[in-house]
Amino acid sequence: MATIELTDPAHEVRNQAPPLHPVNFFDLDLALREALAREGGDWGLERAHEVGSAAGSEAALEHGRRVERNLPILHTHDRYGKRIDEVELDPSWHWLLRGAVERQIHSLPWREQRPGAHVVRAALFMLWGNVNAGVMCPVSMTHAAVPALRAAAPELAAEWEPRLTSSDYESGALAGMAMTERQGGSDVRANLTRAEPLGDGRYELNGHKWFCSYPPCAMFLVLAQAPAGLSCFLVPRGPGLEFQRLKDKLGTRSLPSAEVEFHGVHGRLVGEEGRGVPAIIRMVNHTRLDCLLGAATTLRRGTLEAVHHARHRSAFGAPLVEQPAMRNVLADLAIESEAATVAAMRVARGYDDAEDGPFRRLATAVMKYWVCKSAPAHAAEALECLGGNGFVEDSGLPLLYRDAPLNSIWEGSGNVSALDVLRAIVKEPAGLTAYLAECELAAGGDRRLDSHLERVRARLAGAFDQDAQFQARHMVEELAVALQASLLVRHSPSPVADAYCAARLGGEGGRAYGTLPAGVDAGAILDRALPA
């Protein structure tokens, strides 16, 4: 007599994509691998492979989940009423931050002053950023504090740099920053915090800051009003630095960001009195690069998750990745991600080459604006590719979506970045010359790019009339896609470059993702985005 085996439909799991982890984020990212070698960082290939493997491990995934579940807690006083201002952090936070420090992601160019160091560090930053976006904030600020101190306060650099660049997590030091106040936001010249001179380069600070990232830092660069005007100070963590509360944020919730008051805290002048913005701008330029890198990581991770899901999920009788409408969406996400990666790595090379300074100055502002502005919409589309599964926390896409807007706000929101581009073009015209020269290295490679560059030059010729600020974002967008298209034409496979130029420059695509024109080679694009 035949036996009939019955299955329990309530517990049988069908048609669900398997977990992406464990995975090596570097080995799967062909665009990043090629850019690392091309931009002078080929000596870092082995390091990038190790970081990509560690970031994609099951352990890293679980630590990343834990820090989002167990949020930081501020303890202002101990049980006896003594002021302590300590932040309680989950052990997984320390695991993640220690991993970045021990791999020198916070210090590599300063410890290993060799060609391509910024490029290698950029790749490592992007790879480790897959673990948790919040943990990359203190990594970025610590890295960026070093050039600021070197330029404006060599004696403070000599004192602090050994600790700031140490790969020993326990004995080293991390750097933070405190610029924003309630009444000013990006308008730091409206700051009210006062700094009274005590002599010998020391000052007493009194006031508040509306945002102070990562209170456990050993030192902070702070802007305050000195007798000669807005100045920059190095403020060690200690008595008089009182944290009021942690911010309840939309994203990067694992990262404690605080409101802080200064009550007679002592600081040391960085640079000259009244020259606070020039003193701290070197730090800001490096953190802006990291905003670009972080946004490029968001685009890459969203693409990876969406393509992986579509290859393993079926609907209406075929895998999603074979459905024409879905193929269009996925290919569109992929070309935007690759464009962000190649641009981010090219900008990073600008920090390795002193002669590339004019290009670096303008390109950092342009690409920080554009890639960071692209990230939220890209994350939303990647989430939608997973359907209802993408709306569930376990997929990781809600976290990606919540974190995506931050880099566009941090270190200058969209308008601030766009206006900074205008100022740079006027004050440092050599930057625009270098930027356009880089774009024109692909001249003749694609007619749509050639036509776009002609339009950009014509637009720039009349850019500084009374409507310049009103049109600032449009101008920056035109510059950004020109550089991305040029890099793709020169360095990426023709299916990727052709699809990008058609959709972004040729007017053949629509306004939403998934509107690439007919004729693009979606199969080749997807095979490159996630090698089988």
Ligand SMILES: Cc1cc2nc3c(=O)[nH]c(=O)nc-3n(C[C@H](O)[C@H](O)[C@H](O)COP(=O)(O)OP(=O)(O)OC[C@H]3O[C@@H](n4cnc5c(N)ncnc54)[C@H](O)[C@@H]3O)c2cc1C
Contents of the next structure:
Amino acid sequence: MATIELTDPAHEVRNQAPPLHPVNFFDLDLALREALAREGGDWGLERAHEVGSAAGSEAALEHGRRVERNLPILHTHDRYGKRIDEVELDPSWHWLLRGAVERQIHSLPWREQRPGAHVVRAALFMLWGNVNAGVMCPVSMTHAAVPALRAAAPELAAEWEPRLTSSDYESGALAGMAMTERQGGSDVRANLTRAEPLGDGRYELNGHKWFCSYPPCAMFLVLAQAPAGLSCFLVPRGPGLEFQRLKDKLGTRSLPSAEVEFHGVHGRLVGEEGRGVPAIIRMVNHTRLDCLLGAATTLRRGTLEAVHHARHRSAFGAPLVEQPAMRNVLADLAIESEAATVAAMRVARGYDDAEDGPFRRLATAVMKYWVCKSAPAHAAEALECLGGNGFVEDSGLPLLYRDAPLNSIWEGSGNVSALDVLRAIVKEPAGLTAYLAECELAAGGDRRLDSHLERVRARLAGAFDQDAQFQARHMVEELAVALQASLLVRHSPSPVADAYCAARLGGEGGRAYGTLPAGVDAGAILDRALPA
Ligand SMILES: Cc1cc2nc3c(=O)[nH]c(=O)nc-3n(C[C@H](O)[C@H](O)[C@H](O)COP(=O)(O)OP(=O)(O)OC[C@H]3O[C@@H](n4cnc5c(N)ncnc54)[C@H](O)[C@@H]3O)c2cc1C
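Go ahead and give the structure of the form predicted together with the ligand, now that the form predicted on its own is out.
The complete assembly is shown below, putting the previous chain first.
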């Protein structure tokens, strides 16, 4: 029988990229670092450095892996048949969620009301999002519940805010939302769950919700039909709130998302009866920003992993990163990622400045649509840069890929987001004016951007004469790339801005990633994407 000779070179492990971890996600991300300082969050640089380091530690990597292996389990009843509705979660889940709460990623702007707080929180959200996408869902919902309560139910805000904003993971509280029902999610007017007034300020809720993420939340904002119409209620977790089963999902599998039945559960009105959508939309505005931040994280992580791998893996006698076809793919991924980061951070600044309201309203919808829509294709291409290794769980890329479509679905699926942009343009024209003014701050900086903006204006002038909904996605795309190009022209090194304008506006690029035109300075783009 042949024995394996251990010194035989045929058995040596060669030409494999070393692990990327431990890594500081912030220190390596020049686009994010610059955007944090530029958009008013320079006081958060040290915090971002700490979060970037913690998120890129070996410990965080291992906890992130464990929560994907040890999935949540719902226990509806105890051994004696009594309802308990408890979700069993792996200790790693708690490690990851506690890490976010202790760093105030769920509450920073509400606790520290200083200029730039939303920008700082946005950077921290993106950085901690590297540990696990699922864990960011309750972080986002809790953060977003506070402004909704403050605006529509100050007395409930006073009661709940101390716990919702606490950085003590054990004694604090997390908030969820329950809107979607079997018969309709986007169209919440189709909700059937009923709310009957009890006469003492409370309501009794009966009905169901088809998706309700993170059942362990202490309370949920719920839409239900009251006598005067669809209304928003604060429902604490407790008897009558019964979780039926957990969804078997494509991605964010670490996050329990449940189907729920309401059996006479008590809730308190948030805002006025019949004004449930305006009440909960204040929450959704913030979770939509987080979808954008989450998608930008996906693009950045994919770029980082792809460039790292290509620097350490050789084929046909040279490192992949030196092979021209691969340089094109990597540079293309990198410019898309930088465009997403600068846009996400600019939109986050809109939440810090009351005067930026009209821009914020439109820009959140436009960029939520576009960056979330970009994420799955970007993740697929990043994965392919690792070849077969990218298809294997150990690399982390399959997880990135499975999670990537989600941000585009929840908080307004693609079409719903695009239609929301149309609605905002018609109902709040000041938003479009502010948006185009922001894009035009780069006027004269790149001729392709100038021509693109002219085309966008012409299109907008004619769009509402024709079938606007049929063309909604295309119009939102045009608006999105205009803002991204404008930000890159003004703030990023010229190789990045030039490549973006050429490929995305100038008609010189192709359709798949890796089709940047000749003359692009891929070397400069890659040095920036992952500094040596
Ligand atoms: C992992 C996960 C977690 C979730 N967690 C929660 C949660 O915690 N709470 C909660 O309330 N919901 C939650 N949801 C539900 C989510 O918000 C909805 O799935 C989403 O809003 C879409 O609603 P729907 O599934 O009913 O699809 P539908 O509304 O039926 O939409 C189906 C498709 O039709 C499109 N569409 C809808 N209307 C139009 C139109 N007028 N014109 C053109 N196209 C249209 C949509 O864009 C979509 O592509 C979660 C979903 C997922 C996947």
